[in-house]
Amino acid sequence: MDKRLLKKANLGKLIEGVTAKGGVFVAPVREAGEVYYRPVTGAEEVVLDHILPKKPFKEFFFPQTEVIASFEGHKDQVELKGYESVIEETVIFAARPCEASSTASLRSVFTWDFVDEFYTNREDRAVVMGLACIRGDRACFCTSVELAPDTTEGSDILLKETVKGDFRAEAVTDKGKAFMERHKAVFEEGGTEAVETKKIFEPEKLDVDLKRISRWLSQKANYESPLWAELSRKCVGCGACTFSCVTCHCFDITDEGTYFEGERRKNWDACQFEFFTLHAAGHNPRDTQYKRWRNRFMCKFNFYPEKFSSKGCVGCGRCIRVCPVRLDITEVMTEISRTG
């Protein structure tokens, strides 16, 4: 890997050098006590002090909500218009190792038997700097996912903090490669290797194992299981967890506007939601909670490990977090882990 130092005073360049050419640089900023992921112009605005922004980076490539389309109704039919956003370079600065590792995962879905380039487009055209935990907390579970909170699954350059402040930026892909020797004047070279960086947060591994899990999930036998009513039995259907997940996916398509014009639009929805799989007809073969909630810990388990290469969780612990019932995955986890 091409390493080299990123000088914290040099960020304030590095942020010039991206928005002068019509760029994007996004970076977790504090708003309301909360940190989020926005786009700034300027070094003071970015902080580090925190675990993980509230919500993920992903609505940067995926945004929740979206035009695909226009249209306008005439007399005797409707004049539809596609719809091409201008993408411009999105650099995402010091995104957590599990976050940026689920690049690969919302690609596998948006490649997979349709290219959507509503979502490609935007990834083709962004640089993911990860950056290396130096802190976490209990619902941080990255290393229970086969992860590492240095792990540089999903970055193009991986920054580790120095004991100085500074930052040591490795190139993963050939992307980040281009990326710093396009920006060579802020990326330093040579002398990495004696750069001291911080100790990385090592969160506790769980008594989980996936395998089994995914074993467990498979058999026909235990979709209709009583354990999941009884892991899930606190969950109300609120969507906080899929809204804040880094690898959930699903939308849906709708026409907003009148009779004479409106907007095709490409909105978030999730499993959920009581409504998600509601027929025309009036049935619902996910009619009580604890059946949704079956089909997402499916999803992250099972679905995503035999469909795609890469993850349905990352371990990121924003579920957790959010949830306002504290139903945790982990311990479902654990307990299919051991009845498996």
Second form
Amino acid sequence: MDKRLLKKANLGKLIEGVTAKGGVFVAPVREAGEVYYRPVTGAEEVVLDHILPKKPFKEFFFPQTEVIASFEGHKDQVELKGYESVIEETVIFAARPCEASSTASLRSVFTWDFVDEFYTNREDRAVVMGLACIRGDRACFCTSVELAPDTTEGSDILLKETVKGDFRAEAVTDKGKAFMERHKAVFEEGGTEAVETKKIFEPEKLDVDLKRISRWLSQKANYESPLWAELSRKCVGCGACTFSCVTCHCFDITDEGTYFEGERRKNWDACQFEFFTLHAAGHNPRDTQYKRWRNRFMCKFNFYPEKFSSKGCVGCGRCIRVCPVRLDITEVMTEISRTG
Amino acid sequence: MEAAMKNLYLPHLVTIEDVYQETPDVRSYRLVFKDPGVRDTFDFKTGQFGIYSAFGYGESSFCIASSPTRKGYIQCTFRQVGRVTGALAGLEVGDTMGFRGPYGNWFPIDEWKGKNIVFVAGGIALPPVRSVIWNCLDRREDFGDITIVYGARTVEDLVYKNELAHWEERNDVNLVQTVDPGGETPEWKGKIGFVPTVLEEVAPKPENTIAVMCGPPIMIKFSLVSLEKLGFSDEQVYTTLENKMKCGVGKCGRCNVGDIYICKEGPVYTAAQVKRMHNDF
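Same protein, different condition: the form predicted alone was shown, now please give the form predicted together with its partner chain.
To see the whole picture, the full complex is given below, headed by that same chain.
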């Protein structure tokens, strides 16, 4: 049951098989010219001619906004109600292998010591079906961060498109294997290596050494290096890189409504915003943009790998594509790797 | 049936049992958990903090200002500066707040048995130190000399005035109060001068002594110099750091100083540890 063939013609049946049981089937769809991961109900909605969706699929595990509690205040008491994350099975179809590998990173943050079950409940019930990349662009750099366009890391099932347009499916995890078993009517025999697949895209490899970067970042003196201000000078602090990043996990907790009736929400936030670390009394430890940019870069290439033993950057290139001032993270990586 | 999800961010409900107006913009609340089960079992260690909420306005993090030796309630002290503390300041006896915690590490006072302790605090930074002071005073026989050097900008800005009077009276505590030059009143009997200067006058002996310090960054900076002059090593000096926090549990990404999450690995550090950190607080 490890290697099977998923015919494109059977994709509709698979979607139906998942959604009929109350599950959510998420796949890339086109909306106003852009591709996004969205829940679908039919195969005709799914597009596969894109490079990668505009936003990562992390929002299905860690939504941009979610209610964690609601309250009703009365004259002499408050009624408080806690919320739970919905735990329907969620299938992420045609996930890009780079972002599939980031799930372990988010999990490492949401589970160290304290467990955020809003996150883990969803991720535990998710089946990630990665699809190896047959196309990419100049912003792709997964091979420079020790990944590959057909990496199995983080996927429960890895799909490769065959020359006929079907999918060779390989179970990577037990969860993936069980999923294929449950839907064995559509995962047919004949997914062996003998079936010819389309050529995998090869992104250009950068001249960077991640170990050197991390080592340079670990040295306290380099925290005050003039390089930071130089390299991030054009950053305008819009936060687009963080909102499109697969491993960015920062959030805010805010109340909406009033004391009489309101909700407490967990909302995405960004370390690039000036107010993010501003103390109520006026002090701000990261009071200029280069300090905020430095924090983000260090988070990706030092905190994640050293503190959480996971990847901070998977080379998806979204931050490069969305940056309004073309601040290219690979240029900074190259510079620091050269210096370090 | 799957077990119900554990909601990490759901606060306990607490009732304000008593209110103290410490200064024109600083208030203390004595809080009691509404749930009797929580009230009976809630425990914490001195130096830990909590996330307090004003429903409809949001959450803020401050220390637990009471001592863990005082059971059945917790106390918080805060200055009214923003949206949440503004809303909290509007509450009165009988009103309901939210509380999550305790979070973070603590002062290792069990390791300090038999030692002298010098407390150094400035302004609104007395609350976290107050928890340690009462914890030590409630186990007075475990410690040697106890000295408290506390200063504020003006007489009006001194918090816990009743307790300062009580500590002043006790013969097992050496309390030295000071206000910045110009902050005194005609009736003021304490010292006039900045905390680091007064600390050098008091000149506590470094032998077998621990210093616990909390205050504004400028006070910390110069008090560290004073303690060094007096012969204290960085391992003998403890402080508690503050950074903006939202989750309190190492997830929201705000309070980090380099790769150190103050909320989870702190907020209590020795001066030696603080000096090794990146300059991000």
